[in-house]
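Have a look below at one chain only, the form predicted in complex with D-malate, in structure tokens format.
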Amino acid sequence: MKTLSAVLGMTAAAAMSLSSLPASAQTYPDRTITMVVPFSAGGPTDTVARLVAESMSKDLGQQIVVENVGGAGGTLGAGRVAQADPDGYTILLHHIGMATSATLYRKLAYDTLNAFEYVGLVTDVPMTIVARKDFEPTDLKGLVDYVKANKDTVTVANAGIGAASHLCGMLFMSAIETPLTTVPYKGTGPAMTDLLGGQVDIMCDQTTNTTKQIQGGTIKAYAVTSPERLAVLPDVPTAVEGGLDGFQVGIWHGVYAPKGTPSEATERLSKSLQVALQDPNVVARFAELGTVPSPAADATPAALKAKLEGEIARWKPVIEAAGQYAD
């Protein structure tokens, strides 16, 4: 049993180590945190961000407020956070676009691998290839044949160069060797409105934005880009089943902070993210939308850093081979 002096010694040491932390670190967070989402409100990234932010707010005891800064395929919002004060009160939730934009944009306003601190991975969302509900083709093979035959008139919606919908659309066009007319939006939230209205023909978008519409029959679904069919969309075949060999893509998401943000803050946020990803409400909502939370072990700065570095290296040769740059 520890002696009183040992306990006293320890609390003194703990007090010492705590007191060596800047006051702000001891009480972080002590006010509202802004989470920047680099796409429009109501879209898939916004949906994931608001679910996670709500749960993290409870754990942190401070509100995380989502701010949508859409445009330029997500690079405007990312740039906003790269420039923000590194005090732990501005963070970013972004996805695979963080990695693809590092190559797609040759004049990016920030150095992707040196402008951010890392908090952790969040989820990896499958994509779906969908169309307006009155679009003629009835399966993926029919869709491929139709768009090849009508390549001058078919339109593909996306959320700008660097977006997940842009990446998936680019992979689809190169898989069928048919360039199509793309229609950019600030997010697939507003793009979905036009797809529902029949103003655009097809889109490749995350299940977090399409599942409810597909289940409701308000849009047509041709494929999911996951290795297996999804429990929430049992009648939608995988793209590989539909004849697009190797066509698999998942949209991983992560939370970042400006470079220089104290590790006490990013570690605290990481702990809170881990709690949020095990929150039964978050788990249930993610499942309804066709995705699952990242394992708590991946909701760490080291895991996100490794993922981003690996994904930049993975997509660089693909993008350079396609030769499609944003600038």
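Complement to the form predicted in complex with D-malate: the form predicted alone:
A lone chain is what you will see next.
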């Protein structure tokens, strides 16, 4: 009888605990979720987001709709999510710009580290140093020599201040100790269009945006920024192989929710993200784009928070030394 009473008591306590949770937490998700991508549709971050959103939708049993809110280096979209209702139905997929914006923008409308809950890391995309297909240099060493000798005429395209291409281009100029004329665009698409058309000379951008163009021979590739060559681009040497010692940079992506989002929701989203990153279709598509999904241990709130903190500290001195700010 005592054992039965104890079991009944535990059952009642559990029932009371569940009943004390908000109804939305008990049934989450029960409607469509909006995933904000703070860049234009068709760009590399948008491509990653749509692949992940599709797979997560299947696991969650509710559709995740991707909404592109571009502008101001990703800070407009991030700001929208920071101000959204913390109910788990508005989330953000952002890249390394989440860290660099903390220094690039001296008057942000939100506190980068404290305005969000963390869901998990998605992927770390390598970069490529590319040029218009008829650009004169034939290898990375030749490229560096050429741009140093022609620094007043060589142009570097990027998708706007704070974009991955801007950050990588800034690191490239820092590495070769040569300032070049930068040409910012409103998105990766227009920047790539002008590179293809020969209106600009070089660009440093994610493999998710450049791989197909490199494979098709419509642009010239000089290096990848990963520690090793990529299976999808086996003939493209690493930047280190090409003579840029220590030039390794990846554009990592993470998923966030507004501050105050219930832990039940962020934990469910994190588990769903882990499932999506093991989806064979996602793995295969990522491979085609020159990247791999983050391991389950990184697709967690704790791992993403630690990554963001470390990257803010890493990029702050780089940006301050360059003296390039967005405001």
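Numbering follows the first chain given and starts at 1. In this text the structure is predicted, and so the values were computed from the model without any measurement. We call the rigid core the largest set of C-alpha positions that still match within 1.5 Å between the two forms.
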Original post:
After fitting the core, how far does the CA of Ala322 move between the two forms, in Å?
Top reply: 2.3
